[in-house]
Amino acid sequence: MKKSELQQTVSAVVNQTPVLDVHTHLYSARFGDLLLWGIDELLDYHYLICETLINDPTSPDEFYAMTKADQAELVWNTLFVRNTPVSEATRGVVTTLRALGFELEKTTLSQVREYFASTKVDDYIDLVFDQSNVEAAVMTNDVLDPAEQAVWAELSERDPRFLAALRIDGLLNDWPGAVAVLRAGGYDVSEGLDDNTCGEVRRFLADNAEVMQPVYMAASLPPTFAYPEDSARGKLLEKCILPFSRERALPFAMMIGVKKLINPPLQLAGDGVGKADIGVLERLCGGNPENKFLVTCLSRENQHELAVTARKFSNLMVFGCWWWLNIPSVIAEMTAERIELLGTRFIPQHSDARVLDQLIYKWSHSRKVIADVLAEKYADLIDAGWTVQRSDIERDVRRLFSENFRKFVGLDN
């Protein structure tokens, strides 16, 4: 292929190749009202309050005191009408808006508004997947929360196209919290993680793996995580988490950097950033040879430290630009650090969505960016005297969006 040909065909391959987000907050139409879509959704995401209350003068405490339409309203005017929709977080509501018809110059809230209020959910779960040319979900399945349970118990049917996760956030960062829960399950546990407590804990993963059928657990950690730790995150981790994992051959997924609540007020939208000990994964990973862990860290610094490591072990695999390193600067440089240390094993980008329209917008400005790192590290092979054919772009774009992780996790066998 000549170099004059590479950029169009590097798009054309990432654009029509089908996509496996491996993590996103999205539920299924079963879930009811734990879905979250519609522009006063897209438009009181936490990035999008956080934005508004940087440049408006209400209070955080008067903010979360209105009704979500007027939350709506005001993100909508400070940040839409009287800022330019610059950022990433408002130009994604852009993008999705045009990709759903509307001209938005002569666009009104109300007239978006009225576009969803005669919209099914099930169609526009099919619409925005078809959009934003994604296969599969993967969901978040919080363990502790009643209001997951109650669906789980009840659910008959799948939805096939979201995949669950077995999320354990509670138990590793808020043990006491998870005993008062899982002893009104029916679980005999104590605080001190004894060996009946650790068994139980064990029974209660069983459980629920039964039911949700989750192709990883999954945590997020903050940037103090250690490994090994005396403590009880560290104890549950060595005694309940890393067994359970290594007997049902479920890979462990860790959200590692978030700094929870840096300014309370702000609730969701008030969480901060921090850097992590990438020496906690050498320590996992290699001793834990058995085990498998996905793993993506929040800090810009952490990356390159990160990419180094997961050459180093097979049972690491590296996924996605999470949260405040998914803009499209950030992205081309983990996209371009990784190819060049890693090749192509690793997962390029996950959406994080919390609102169903996001997989419009946040695939598209990520697929862009993508397209842009591969057809540049394409055009270095070939000026090395490599010939580079369009099989071999289509093969490294299945690899990357969907074939590493499903091989990762076993989900083709």
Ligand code: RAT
Second form
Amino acid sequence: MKKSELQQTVSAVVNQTPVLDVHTHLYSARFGDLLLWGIDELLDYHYLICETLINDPTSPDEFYAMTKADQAELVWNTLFVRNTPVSEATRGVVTTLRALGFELEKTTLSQVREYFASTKVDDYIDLVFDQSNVEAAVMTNDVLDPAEQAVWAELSERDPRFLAALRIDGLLNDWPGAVAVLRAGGYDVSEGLDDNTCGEVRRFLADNAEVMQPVYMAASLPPTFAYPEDSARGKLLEKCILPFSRERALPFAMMIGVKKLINPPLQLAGDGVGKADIGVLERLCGGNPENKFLVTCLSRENQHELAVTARKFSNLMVFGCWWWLNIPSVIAEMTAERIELLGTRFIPQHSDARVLDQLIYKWSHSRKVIADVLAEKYADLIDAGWTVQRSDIERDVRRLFSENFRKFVGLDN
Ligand code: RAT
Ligand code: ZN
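Having gone through the form predicted alone, I am curious about the other one (the form predicted in complex with the ligand); can you provide its structure?
Okay, now the whole complex, with that chain kicking things off.
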């Protein structure tokens, strides 16, 4: 292929290749209200809430006391009427509404609301998956959430586009709270984490895995996360999570670096970021070669060390540009760094969509950046003397967007 054709070819391949979105907070229609969609949810996104509350004098307490519709109205007026929506989270709303066919200069919030009021959720899921070219999305399935458990208990038929992930933050980060829930569910556990309790935790995980058929287990972890660690989390990891994950060949996804509630009144919008210790991953991956780990780190400063570590351990798969890193400038930097260190053996992005509609913008924005970086890397390769064919590009993008994950978690076995 000639260098002059690269940009266009790579963009076309990147846009045409379906994505398996490895981490979202979406649910299938069967989960009812747990699946968020539509304009009010799109505006009430926690990324937009914190941005609104640094621009408008409304206090977090006042904001959360408002109805969802009033909150959406305040976000709209603050960020889209009184300010230019140039941040990544606001531009995302613009991209999404434009893709749905709205002429933004002429559109009012009530017109958008009317559109959603007359849209059926099943049709909308089809439309969004189609527009964003997503083949499947991995949900976040909290083993301790009663609302979700109630749905699982009744769920007879699965929508194959939604894969499950066994989310265990509550176990690892609030063990005393988890003890109460497990006991209420009939598991004979005590805070002391003796052998009997650990067996019961593994039984609890097995029961949930039986129902959900997850593709991995996952937890978000603070920057202070350590291994080994003399704590309830350390014991749970060593005696329950790692053995269970190993025996089931169920990878453990660690999302490391979230500082929970640095501004507590902001609630879900109040989390920050901190730099993690990548030595933890060296010890985890090296000390547990039979275990598989999917890892993303929230701090930009961790990315280079993380990619270097992923070169050393085949049981470590790096994924996504998480949360505050999901902005074009950082995606470009991280994707280039990962290609330069790992070739095509990583998962460049996940959407983290909490609202169905967000699949549209999160993937179109990321696809553009990833295509630009890839085109540059292929151009460098041509300069170095290699011939690049369209079929090479297609194979690489399939790996990045779907096959690396499928293979790592054993999805097609
Ligand atoms: O990106 C987000 O929406 C965060 O609030 C978190 O959900 C994070 O992605 C997580 O899964 O913990
Ligand atoms: Zn998430």
